[in-house]
Each structure stands twice: as C-alpha cells, then as structure tokens.
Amino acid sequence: MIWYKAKGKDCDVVISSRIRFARNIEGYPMGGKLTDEKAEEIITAVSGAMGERYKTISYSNLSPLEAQSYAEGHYVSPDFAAAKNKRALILGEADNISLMVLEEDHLRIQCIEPGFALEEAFTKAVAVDDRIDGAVKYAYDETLGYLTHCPTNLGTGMRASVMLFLPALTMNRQISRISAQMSKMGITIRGMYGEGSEAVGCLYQISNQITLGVSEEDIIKKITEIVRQTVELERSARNSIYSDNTDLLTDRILRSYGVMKYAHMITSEEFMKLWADVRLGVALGIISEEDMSYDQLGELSVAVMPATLSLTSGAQDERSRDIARAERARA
C-alpha cells in the first residue's frame, strides 16, 4: 500500500500520520567526517538487516529528477534528495516504510500511514527499529538517550507528525494563532515538506519539538490530543463558512472543479489551489466522492509534481509540464 493512494481515518482533515526515528551507529563519525568507505559499510549493514523484501536504492545512481521525485512522494526529505554525499534509500512500500541512510544522521526510519493513524505508524516503525538494533549497535547514552547529529533530536530521537488539510482555518486566518498556542506546548506547525517549507494547498504538518526527557508514548499522546482538537476546529470552521457563504463557496469550488476537468494548461502553483478547493468540495458534499475520491486526490497530488510528472510524461520544460499536468488532472 502506498499511503497517499489510500483513504484513512478522519481523511476529510487528516492526510497522513508519520513516525520518524533518528539513529546513529556506534563507532562511525557523523556528518562530513564520514568517508565513502565507511558510508558504504553503514548502507550494507542496514540493507542486510532489512533483507531482500526491502529495496535498496543508491542515490549515487539516480538522476536529479528521480531523486526529487522520491521527495515529492515524501519517501525522503528535500535535503536528502539534493545532497551530494554517498547515501541510500531503503524502501518497503508494502509496509509504508522508508529508511534514509546517511541523511543528517546515519539512519532515519520513517513510517507514513494514511489518515489519523499514529499508533499504527509507531508500531511499524518500532518493529523496523528493533530489527536494525539487532544487527548494529546504536550510539546511545544513559542520560542523553539516542545520540544524534542535531541536539534537538536527543532522547527518543522520535518525531511524530500529522499532515492536516486546513482550508477553513486558513480562510479564517487562524493558523498563526493556533501555531502560537501549539508552540507553548512544545508542538510546531510547518508546511507540507516539514521544516522551512511553505504550506501550499492548505496542508500543514503538526509535530513535536521536544524529544529529550519525554517518552515516545507521551509524545504520541500529546500530538494525538492536539490533532483531535484541530480536527474539530477545522470541521466547525468549515460548517460556519459554508452556512454563511453557501452560494459563494459552492461557486468557487465548482469553478475549480471545472478548471481541473477541462483546462489545457495548469501550473504547479495553480494546481494546489484548485486541488484544495476540490478537496474541500468533497468534504462538504458539494462534489460527490463517486466523481472525485480522497484517494484519487491523494494520488493526483503526487503525480502532478514537477519531477514526478517529468519522469512519467517525458515533459522536460515548464510549459510542457503544465500541459501534462492538466491532462493528468482531466484523466
């Protein structure tokens, strides 16, 4: 199962749930001091621990488009895709598991599940973490926990994040207020690709800031409570906006739906605005799920991204991609 092609719990608001562990292997330097020879040893050790069921992809052998396409599908971070060091992606799509080997840390284990499913993602990520821990020795300190390249990941080394679709709270300009409240509780809200990214398509990631001095269970509990509150706020805001502006909102949504169905060219920026309107239309019942389902919208959101679209359509320049993007949306 590929997470963005599936329909999960609370999918009208919650796009996906992710658990990520940062780990380093004892006896190997971090960062730029790691030689290619030692990097290859780490890749071989982790790949061997995961077995043949998982696919190991050497980033040294990928084109820039292929590397970026994996970032568009959230298998790797944008920084990992753009890096030049020796590194690898170990992929288990059947389990929604991906492992970035030699990103900022030696190993980033992540599981992304569709919808609101932090517990399920955690269970799968822990199983992979335990499997690798049985094959290598992690860098660990009794006081500091897992030792990481960045001090902000010390302790559990775990980030729990949930991607939310918040069009009504965006329209009401409530995101800044909500973000300030979350920050006081050690929670951060970012764009769809995490730290430093913009919130396009009304998509936001909520994740924990603190990993030291708290347990994995406490992190998940706090994120779960915050997400549940945010889901209710978004649903309430949607109902309020729709009841106050029924005709205007319906017209806006159906116009966006019409453009996606019939346009000859759609830019990447325009697509995300149209996509957000159509997805809101499905949530409000203005557009039937038989005409456009959540899983179709999820698949489409990745399929029309620049690198992925170039690989599948052969379109290499911006105008050709805009034409191919509209064709993919019409289909």
Second form
2 protein chains.
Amino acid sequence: MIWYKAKGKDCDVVISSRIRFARNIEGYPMGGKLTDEKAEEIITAVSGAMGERYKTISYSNLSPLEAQSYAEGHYVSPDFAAAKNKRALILGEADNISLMVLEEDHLRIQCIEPGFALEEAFTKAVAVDDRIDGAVKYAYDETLGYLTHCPTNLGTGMRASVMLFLPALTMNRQISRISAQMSKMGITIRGMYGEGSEAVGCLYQISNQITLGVSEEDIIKKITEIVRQTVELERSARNSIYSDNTDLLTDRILRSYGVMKYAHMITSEEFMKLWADVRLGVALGIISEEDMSYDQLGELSVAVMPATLSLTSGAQDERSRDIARAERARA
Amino acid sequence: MIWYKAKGKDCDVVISSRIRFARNIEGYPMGGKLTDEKAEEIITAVSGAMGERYKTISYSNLSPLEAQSYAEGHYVSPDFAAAKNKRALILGEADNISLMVLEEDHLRIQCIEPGFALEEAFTKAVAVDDRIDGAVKYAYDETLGYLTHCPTNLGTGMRASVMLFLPALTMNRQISRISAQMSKMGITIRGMYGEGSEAVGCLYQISNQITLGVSEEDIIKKITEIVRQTVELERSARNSIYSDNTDLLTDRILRSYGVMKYAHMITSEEFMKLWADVRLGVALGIISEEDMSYDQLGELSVAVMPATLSLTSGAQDERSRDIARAERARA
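Switching from the form predicted on its own: structure of the form predicted in complex with a further copy of the same chain?
Starting with the chain above, the whole complex follows.
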C-alpha cells in the first residue's frame, strides 16, 4: 500500500503521519566528508541489514527527473534529491519505509503512513531502526543521545510530522494564531509548499522542534494531542464557513471540480488550488466519494508534480506538462 | 418546431433568420391614439383572420414575467413586452409566426426561422400578410407604399434580420470594420444584447436600414449576400484563431464547458460567455454534438433568461435565479 494512494484515519483533515530518525555510524566522519569508498561501505552495510525485500537505489546514477520524483512522493528530502554526493535511497514502498543513506546524516530512517497514524509509523520505524542497529554501531552518547550532524536533531534524533489539510483555517486566517501558540510548546507548523502567507493546496506540516531531553513517546503524545485539537478546530471552522456561505462555497467547489474534469491545460499552482477545493468538497459531501475518492485525490497530488509527470508522460516543456497534467486530472 | 430549439442551415454561424412586416389598418389612428374599443376591434379582426390554429394572447392580462418571457423567445419586441396599452400577441409557435397587434404599428407580422433561411421566413410571412390583407384594409399609398407610424418603415414595411454568432470576428476585432462597410450599403449590424464594444454572447443582428424604394426581393438578396460573406469571414477567422492558439482556445472552451456543467450559480452575463465558448467549441469539434447539440444550446439560451427562468423554476430573487440557471445548464 503506497501511502499517498490510500485512505487513512481522519483523512478529511489528516493527509499523512511520518516518523523520521536521524542516525550516524561510529567510526565514519559526519557532514559529507566521506570518501566514495567509505560511503559505499555504509550503503552496503545498511542495504545488507535491510535485506532483499527493500530496493537499494544508487542515487548518483539517477536522472534529475527520477531523483526529483522520489522527493515528490515524500520518500526523500528535496536536498537529498538535489545533492551530488554518493548516496542511496533504500525503499520499501509496500511498507512506506524509506531510508536516505548519506543525506545530512549517514542515515535517515523514515516511515510515512496515510492519515492520522503516528503510532503505526513509529512502530514500523523502530523495527527498521532495531534491525540496522544490529548490523552497524550507531554513534551514541550517554548524555546527548544519538549524535547527529546538526545539533537540533540530537537526543532522540526523532522528528514526528503530520501533514494536515487545513482549508478552513486558511480561509478564516487562524493559522498564524495557531502557529504562535504551537511555537510556545516547541511545535512547528509550516506550509508544505510555497513560501509566504498562504500554503499552496492548504497543506501544512506539524512537527516537533525539540528532540533532546524528551522521550520518543512524549514527542508522539504531544504531537498527537496538538493534531487532535487542530483537526477539531478545522472541522468546526469548515462547518461554520459552510453554513454561513453554503451557496458560494458549493459554487466554488463545483466550479473547481468542473475545471479539473475538463480543462485542457493546468499549471502546477492552479492544480493545487483546484485540488484543495475538490478535497474540501469531498470532505463536505458536496462531491461524492464515488465521483472522487480520497485515494484518487492522493494519487493525483503526486502524479501531477513536475518530475513525476514528466517521467510518466514524457512531457519535456512546461506547456506539454500543463497539458499532461490536465489529461491526468481528467482521467 | 420551435425556432430556437431546432438546428438550422449554417448553424455554426447563423442562429436565425427573421422577416417582419409593419402594417397599419385604414380608418384607425396610428401611434397609440386608439381607444380600448378601437384596439379591441383591430385585435378581433386580425385574430379572426388568423383562425383557431393561432393563439391570441391578450397582453394586458399577462404578468410582467409572462410578458417578458415572450420577448426572451424573440416573439415580441422588448418595447411591446413593457408597454401598457391594450394589445395582443397572436402566436403560432409551430410555424414560428408571431403577430404583435398594436405595437408601434397596428400590426407587426413576424416569422423567425432557425439558421440561414430568409426565403422560408419570407414565404411564411407573406402568406400571413396575404391572409390578413383579405380581412382588413391596409393603409397603403401608391407612392409611399405601406404607411407606417415611423417613416423609416415606409415602403415595403419589411425588415429582414439575420442573427449571427460571431465569436472569432469579435475576438479579432473586425466587427467595427465590417460594420462601417455594411453601413455604406444600407445594412446595419448590431450586438443583440448588451451595449458597448463587445456583444454579449457574440450575437449580432444584421438587418436592412432601407425599406422604401426597394423591393422585398432586393432586400432579401442583399442581406443574403452580406450574410454569406460574413459567414465566410467568421469561418476563416475561426480557423486561423484556432490554428494559431489551439491549446489556449481548447483550454478556454473546455473550462467553460466544465463550469457550465458543474457550477452551482451562474449569472446571466457569465452564462452568455460560457454559452458562446461552448457553442464555438461545438462548431470547432472540440466538444462533440453528442455531448452538446445545437438544439440544446438554442433551448438553453432562452431557458436561462431571467423571466423564462423565473416562470419555469419559481425563482424569485437574483441568487435563486443564478442557482436555477446553473441547475438548468447542468441538466
């Protein structure tokens, strides 16, 4: 089950839950100072520990489009996709597990699950962590915990992130107030795509800022609590926006649906706006799940991204991509 | 066959062809100076001449919505619909014949046919004219021809009008040049709806300015020739606009189609823009006639007009009408 093609818990608001561990291996220098030989040793060790069920993708051999497409699926970071050093992605798509070998740290273990499922993601990530821990010796300090390249990851080395779809809190401009409150509690919320005031697609990521001096369980408990509150805030904001502006909102949503179904060309940015309207429409029951399912919406959100789209459609320039994107949306 | 629900000749460009005769009856004053009694005499005489196959609608008894709806179907003039004097519409919907009794003139005989069919409209209007001529005595002068309230209608009393759909000549702004040329030849072209530079729905009416000193046949011949040229100009403009901007035009047309099919509210003005895009799309084969036929487009163009829409949907205010209009478009 590929995470973005599946319908998860609380999927009206929660897109995905992600656990990521930063790990380094004793006896190897940190921070990109590795020779290719040493890098190969680490890749081989981790790949061997994961076994044959996981695919080891030598990232240095990928075309820029392929490299980018894994970032669009959230399997690797944009930095990792764009880097030049010897590195590998170890991917278990069926488990939603991805390991970036030789990103900023020697190893980033990630599990991303559809919907609100931090515990499940945590359990799976821990299993991977344990498996590798048996094969290599992690750099670990009794006081500082897991040693990481960047001090902000010291301690647990864990980042718990939940991707949320918050159109109503975006419309009523409550996001900045919520952001300020979270910040006091060591929690960050930021738009997933696009800089500036409005998050493209109304997608936001909530994650822990602090990794040191707290347990993994405490981090998950705190994020879970905050997400739960945010989900309720979003739902009640949707209800009040909908009851105050039923006709206008219905019209906006159905027009976006109509454009998505019929347009001949759609830019990436416009697509995300249409997608957000349609997703809200499904959540509000204005569009039936038979006409557009959460699975389809999830699949679309990745399929229309530039690199993934260029790979599947062969489109070379922006115009052809806009046409291919509209074709994909129609289908 | 109701004219606006049928597909006529050259329907990619020509909406309808109309012949109208202005007639007055000897022995009755012209220009609204009739007593109700005298008015009733004329209505009875004309109605009797037309016989039972035609419906006589006493216009003074109609609600404003009903009065207006006949104007939206082009059976009466807006002035006639809004007037207060004793008057009647004699209607043969199956024949596309309508008679305004006691508009500006005692009698306006009109035949409107779908598509490019001036000859057919003329033949039918003449038959009606002959029938009434046998029952009443027309005001006629050897030199001036048919006497009319307004001197611009003297002579034949005939106006031949063709309604054209000219989106390409609107886009490339050739209309004003064409208009100037026609004017020199005693022909008028004007936007059907809306004042100002751009005709709403890209609908224009070509008609003769001169009624005196020319024969009916000459008028029809001239208008036919001009319409034929304009149809060719429009078609070639469409081809060049389409081949120069295939993707952009396709996108615009399909978006309009998507909005028409899915929107929850559509204003009258927006509807005409969408309708024009969709109609052009059908003409260019971007939208198949199976998905949207000329008959449906014609029917829609009248069905969504304010008065007709209010009558069929019961919508009272503008918002309800916008919702009813979108419902009508979806269906």
